[in-house]
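So this first bit is one chain, no partners, the form predicted on its own, shown in structure tokens.
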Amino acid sequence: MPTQFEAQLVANRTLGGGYVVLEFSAPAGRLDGVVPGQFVMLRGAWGRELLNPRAFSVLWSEPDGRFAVMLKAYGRGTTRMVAMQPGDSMTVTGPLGRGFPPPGQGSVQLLVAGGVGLPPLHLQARVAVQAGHGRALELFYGGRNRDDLVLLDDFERWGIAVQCATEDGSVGARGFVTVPLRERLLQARRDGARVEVLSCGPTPMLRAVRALALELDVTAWLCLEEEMACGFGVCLGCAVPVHGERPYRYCCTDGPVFEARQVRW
């Protein structure tokens, strides 16, 4: 069940590119059991100036309270949390909506991250690794260029696969991440191995995902960027349209995370 709490910010950590991870100490258990996929929503002491709190996915969490998230300078908002420093505190909401699929369930996930799409397939892919099931992911990371690209250590520590693919090809291959992606599930079909895809990251990179996932028939779990005002089904404001009874369904309470076939793009 989502909790409401003061968390205080222990660290505020460059990565490049403009990305900083803040970390972050709560009271124990409050983000227990978090699934990759499910989020928080930060608000600091902002006033009457900002009145919204800011959804984010939850990078990596602890039992003793520690958790952390990604992010990037987009707006006032998000400006203003990289520029927090260590005593700083937050009001924090979650874990909020559902999450990705649980890894050993016999398929290969195929992680597939764009920008600040990254946090929830770090913590699918160290949830994993945990639990023992590392070998059964890889990673397919996609940016402008190498700046673009964060936190690939610990992918290596972990001994995931990694395949990146670059606009500049600074890294990796040149072009979208789609296109080593594409190779991969063709490879898996002539191999008959069995895979699922995993991805967060800008919406047109969710868009090709889809289409690729359903052009060769396999399923892929959409881990939606939307914004969202309060986190929790109350504003409405996160309407995603999909198929079935319900033309639409709310990323907040019913997402972030939907099977590809289910959104109506």
The other form holds:
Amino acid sequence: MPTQFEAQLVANRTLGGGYVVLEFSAPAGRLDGVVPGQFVMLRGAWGRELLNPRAFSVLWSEPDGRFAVMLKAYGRGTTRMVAMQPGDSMTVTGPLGRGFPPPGQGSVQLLVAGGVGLPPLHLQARVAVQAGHGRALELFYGGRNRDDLVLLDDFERWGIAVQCATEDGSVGARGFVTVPLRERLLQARRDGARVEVLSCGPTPMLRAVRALALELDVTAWLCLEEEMACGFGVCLGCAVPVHGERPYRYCCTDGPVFEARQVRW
Amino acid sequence: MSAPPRTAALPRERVDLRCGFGPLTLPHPILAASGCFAYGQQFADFMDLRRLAGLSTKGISPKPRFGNPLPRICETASGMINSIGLENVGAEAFLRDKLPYLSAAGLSVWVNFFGEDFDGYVECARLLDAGRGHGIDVLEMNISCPNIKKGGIEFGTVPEVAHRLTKACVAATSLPIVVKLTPNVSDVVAMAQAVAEAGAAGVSLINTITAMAIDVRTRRPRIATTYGGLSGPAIKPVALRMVHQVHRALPQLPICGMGGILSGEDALEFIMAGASCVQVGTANFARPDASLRVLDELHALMAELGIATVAEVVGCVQPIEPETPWNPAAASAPDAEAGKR
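Having seen the form predicted on its own, could you now give me the structure of the form predicted in complex with the partner chain?
The next block holds the full complex; its first chain is the one shown before.
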């Protein structure tokens, strides 16, 4: 059940490429059992200038209340957040939304990440490894250059196969992450292996992943990002266009994870 | 300038927060605003709903509506623009699926409603009348949503049209009708007068201000419908001015004030301008327990300022005293005059 609580920044860890991991302490148990892809709404002491909290996927959480998110300075909120100092506090609402399907259900999960979309897939891998399903995952990680690929050492430590793609070719394949992903999906088809795609990243990347999944008839789960004011189904700002009986669903309560075929892109 | 009234602080328990709004008696003046509190349930995870005086529901139409394309919202300086498009479950589903929960929570339920045309408004008022005795206290008639073509803004900008519509809806229900007015007019007093004369039990002031934001990188508006409604602290000074104007012109007309209330002090400003109660809107997005914080702060502030009841400060704001007339011929004030000061 989501609750609202205060959290204190414990560490502001710079990863390079402008990415930071913010680690918070908070009352125990608040984010227990968080499902990868679920998110929290965070708001600092921003006065009256910046009103709305910001949505972040949980990177990790511990039973003692500690948790972390990963971000990059992008707008007015994230710019303030990357400058936060240990001891600074934020108001948290969460955990919110519906996350990815669990690993180990018979399919190999291909995690496809881009930029700040890594955290829910990083958590999916962490949870899978803890549950002994580490071999049922592979990571496909795309970025503009070497600096966009962060936290790779965790995947190495967990023994998860990683294929990278960078637009400048500095690491892995040159081009978009869909290049190695296509090869992998074709190989799975040849082998008759069951795979599903779990993806989070910039919308253009998610659109390309969706198109590829539809083309090759593979189930894909997309963790979407939409402008949100509340995060818990009240403002109705984060509409996602979908097929089906209703034209829109909500990123915050129906998602943020949606099946690719359902999304009306 | 005159000195502020000096009143000794009161202990909190001596502050009586109860207030009247037309025929209603509320335990305190803080309600949640339409469109910012859905149908209430979502907030039960974060706060004790029963501590609120009441809420105004998401706007209800005779039939369900799906809402506008995205993007629907964008944050702006000290506020946000929205164009949700009056998405709602429709009157029938509201009465069946949403009202029982609210009624059980013991809140004063104000059902915000609208129609896509004149007859749609009247039909909606008639349908919602079935909720009388089942928890609905007030029908808040929304003639001010800027976000759908037939969302009522034309009903909210021409006094004669607003008068006719209010009269028809008042006749369609025995519930009190409070009309929510738009700030997008040059003379809000004329609008308030028109609906008051048609039998409105009060007015809600204000809805959002029509607004726009542009993404210079894509050269597109930040809202799919190009224009949306601005809310949040950015609009509070406009809202206060309108509450004050209407209260001064129509002191007997109950006003529910809203527009960017984030704190107890904001709420007290609205009350002093002439509002009998207030609604907290956009602040609920910033933190779900925002309305209760406003309530606690209002309570503490009234105690600090020695205000024993809400009624004693409704519309209490006085004009600033005129200055001493300028006398270009006098080099300085005569001693006698100076001595008086």
